[in-house]
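Below, in structure tokens: the form predicted on its own, a single chain.
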Amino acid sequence: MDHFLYKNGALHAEDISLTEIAAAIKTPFYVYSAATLTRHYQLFTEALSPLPHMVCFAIKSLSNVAVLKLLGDLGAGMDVVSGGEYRRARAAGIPGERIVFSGVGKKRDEMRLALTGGIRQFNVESEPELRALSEVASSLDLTAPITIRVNPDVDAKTHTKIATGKSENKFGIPITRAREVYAEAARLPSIEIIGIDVHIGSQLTELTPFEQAYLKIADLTHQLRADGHKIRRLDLGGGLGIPYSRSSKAPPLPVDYGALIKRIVGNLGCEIQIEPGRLISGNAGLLVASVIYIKKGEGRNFLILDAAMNDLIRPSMYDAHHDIVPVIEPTSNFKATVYDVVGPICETGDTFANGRPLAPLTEGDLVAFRSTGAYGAVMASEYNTRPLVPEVLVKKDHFAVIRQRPTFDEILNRDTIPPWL
């Protein structure tokens, strides 16, 4: 579900037209939608209820503050996976208590950032981690909390470079070792053992390998137990995938994926936590951009837009399909025209789709790419010295600009020319 539909013949942003944010800001544009990253974030609590629980929204997925802050006030914990995100948290107002610091390479002064501002947990990845880690908190003379991630070996049948579960992957300590480096953990100083961790991917469409990899954490959480640790929280992760096509089968519903973790582990008496970015974030989101060219290749029409690889880089990086769609509804009975989709950059990597059939479109016309409001303005860069794209909020009928195209001047001005030159 989303707030992006057509109304009086032009897509809207739930109570704004596309068209009006377009003159006022120029594209392209990130748009996100108020009312669907706060429903998104409901269908999570109110499937984990009763449970004790807390949501976390994975920071990676959409950065920008303002958005951090909507959820924040709704009572989302935070996933950081850098100091710069945990720094973004903490400037949208939200406790250190409510964040969670994951990720495979955390430096001494990002953990010394998070010990002194406040943690919820650190998710430890590795021995080398764990010992680092005790070393800083001891020399603060703060406790730091922890669980560690296991790899259960399970694979979640999503892309290869967005699997985070199987041995072959970066992520965490091999399930079959993890009683000794629970032990490990409780004989270092100043760390406290709080829970288990696990994460096994990104983009799931199947609750299988949920289901695979929280079996083998129901089983460890008794083995944990047994070797008297405390397992008090179980950190599940992420991963629900999004449809990013209306045509595609839709993936399994928060409210089976609360249900499926009531069924594994409710009954083990411990706090559940998740931490979800693209299911709250990504349908919340468009990249909106204009129409330069229409280009007849040799037995190809190439639609040229003004967005570029460096805004959405989900399509060359994961082969990524968006749907797009045009900002002004076409007729009901429109002849498609087909279209290679194509920014202005100089790579033939610079592609949004191939193939793909449009509504016959012509120079400044408006289109919108839809799902994009995860993995894609978090991961927009400046290359061909193109400005960062701005990102907009949405709020019924009224509208913020939360990120602003930066001028060329900006851009020049943080290169510096060394004197000698």
Ligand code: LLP
Given for the second form:
Amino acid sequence: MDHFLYKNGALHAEDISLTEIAAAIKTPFYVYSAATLTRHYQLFTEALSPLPHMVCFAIKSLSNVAVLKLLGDLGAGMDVVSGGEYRRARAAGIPGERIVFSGVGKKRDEMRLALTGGIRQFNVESEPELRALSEVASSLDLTAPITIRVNPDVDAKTHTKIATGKSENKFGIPITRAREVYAEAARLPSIEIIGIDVHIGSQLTELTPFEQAYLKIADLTHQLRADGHKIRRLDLGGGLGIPYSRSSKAPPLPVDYGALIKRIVGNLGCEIQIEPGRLISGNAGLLVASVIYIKKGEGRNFLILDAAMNDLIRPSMYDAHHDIVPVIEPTSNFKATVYDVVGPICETGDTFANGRPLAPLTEGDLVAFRSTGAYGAVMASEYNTRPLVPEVLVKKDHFAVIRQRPTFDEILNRDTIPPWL
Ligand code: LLP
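What would the structure be for the form predicted in complex with the named molecule, given that what you showed me was the form predicted on its own?
Every component of the complex follows; first up is the chain already shown.
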């Protein structure tokens, strides 16, 4: 469920018409709904209650500090994967004890930043990383709370570029070697083991892979406890998928996912932690663009928009589908026109959709890409020197630009011509 509905003939974000925002800041822009973000976060907390738990929002999916503050004020923790994301979480007022540091290549300065600034846990992904963390923590006279991310060798049945739980993926420590790595962790100075971490992939549309992975985690919990380790927290990762199209089969709901977690690991006496990104942010955001031209090709119509692959890369990168809807509500009996929806960038990959039936559009019309709150703005770039796409947050009848579009002066001033040139 989201809060992007047609009212009085125009698509709204909550109580604000997208035409009003477009008039104020020009297209393209991302717009997020505070009510949808809130609702999606609450679905997870409700699904895990009454187990002791923390929902740590995966910042990588949508990292604007205003959004982090909104979720943080609801009690959310944050899952970060870089020193930059750690800084964002802190800038949003999230205390260190609610920040989890994931990622396969943490650097020593990032470890130092998190250790000195405060951290809930590091999800350690390799033995060299474990040793580096022990050294850094020792040098600061601090203790690093850790889980070890295990790779359960489970097929997440998702796009290969976002599956992470098979043994051929770079993530985590093979579950078969987990006991020896935990033994090493227990011997190392300045390391405190607090639990186990697993994350098998993103946009999972079935529960079975989660079940297979969590059964292995439950077994491992027993084994590690028998080895003498204190396992008091299980971080079960993120990855629950969202519906990207109104016509496709809906993925399982957070409540079903929560029931699965309770059934498999609910009786282990552990605090449960999860790291969802997409399910909280994905359907809480739209990318709004304008039609620049409609070009007649050989047997096809190209709908040329002012948004491009640099603003939303998912279609070119993962062949991802995003519903595209007109901002002005079409009449109920409209006759669809079939378009190839493209951006202005100089490569054929800059295509959002081929052969997409849409309500007839004309130059200057606004369209919205649905389900772009996650992995939309965060993956945007300035390719073709197109200014980084701005972001807007709506709450009821308020809206605010939460990231400005940079000016061309700002963009050009980042380049410097050396004096010797
Ligand atoms: N935890 C870890 C360790 C992760 O690597 C990820 C996502 C998450 C949590 C959050 O997963 P989510 O709940 O959002 O599925 N750019 C791709 C998605 C990459 C996901 C990477 N890791 C896309 O646009 O589909």
